[in-house]
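For reference, the chain that follows is the form predicted on its own, supplied as structure tokens.
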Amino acid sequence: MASKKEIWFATSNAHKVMEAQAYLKTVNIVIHQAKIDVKEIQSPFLEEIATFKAKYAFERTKKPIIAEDAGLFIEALNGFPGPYSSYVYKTLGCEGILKLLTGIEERKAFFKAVIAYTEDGDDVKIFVGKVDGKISRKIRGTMGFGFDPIFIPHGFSKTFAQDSVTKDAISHRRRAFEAFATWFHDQMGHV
């Protein structure tokens, strides 16, 4: 069996860590939560936010580290809340998003996750995962977190909060971690 590589994940969100661990353990990458208060810049780009967070976290841990930023992008709202999803969830919640969409038939949306990885604090690699879908008309389900109760992935009828098995298999975060793991193992094979 291949040896396992340990990496740290700079986040205070235990749900994100569990999602990452569930997938990465299947590919021999052990991930630990780095419980540090990670500063976050304001930017319209998830890539810039994740990169800043990774560099900031590396300076405090000096360990191979991942930082992640994600957002829900709603077409009818010109991509809002996008990189401001965490703040919007805390202030408006799922109910507020549904109110903003009152009377709007076109409900296309996507979740996007960006992972930034660094081993030295300078060279940062970016990995992106995206899942298309739509916003439901009401809150449905109690599993998951954030906007999961109002997001229905394309080709499915249940929200991420109603079907955690589907979410775990196709989520934006899962796809970003798959891209990371593929790159990581390729790099390890060439070291």
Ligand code: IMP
Contents of the next structure:
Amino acid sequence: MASKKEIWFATSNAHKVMEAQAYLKTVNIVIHQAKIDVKEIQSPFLEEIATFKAKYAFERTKKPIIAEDAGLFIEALNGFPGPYSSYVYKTLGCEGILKLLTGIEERKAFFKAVIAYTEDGDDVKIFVGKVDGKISRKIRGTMGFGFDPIFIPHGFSKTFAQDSVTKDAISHRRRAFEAFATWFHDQMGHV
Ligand code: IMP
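Hand over the structure of the form predicted together with the named molecule; the form predicted on its own is what we had up.
What follows is the entire complex, opening with the chain shown before.
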């Protein structure tokens, strides 16, 4: 059953793959990038987007496959950009978010990642990870991707882009993959 521990990750984002690999190798799961152009739907729910992506990716690969959707939710902006994070990152970027928060003291935010996993394109398992934090006053750091340079996790003073070790240890993605790995090993033990 060793081959069953190999899975695929449908994403064009190499950073996401590296983050997943860094953790999954510690729990004996091999994950490969499936570089397919995954079609995205618009939905207010990350779960719905990730599920759609996983089914779409399975149809093209016929492999046990993960798709993931993530977003940054800012409390003072009623959760914006949330599921629209990708578009907002491309249009406004980190600077645009800082501008929207000019003069706003309340800077609480969280990142959420939803993993959807399917082995048959029909049954889809969902795993969620979240990390609380706040939006920085300035863009800081060069590591990571997306909104990492403006997100400071709770209990820390550096942004994710300044401290990749912390990001790897506590990120939303790490937590979603931890939940996935626990379930994956558990069901492997029962096959
Ligand atoms: P995606 O659609 O799941 O790829 O993610 C939506 C957007 O959220 C990305 O384009 C990033 O801007 C942002 N995002 C998701 N995860 C992270 C992260 O781990 N760090 C920083 N930004 C992220």
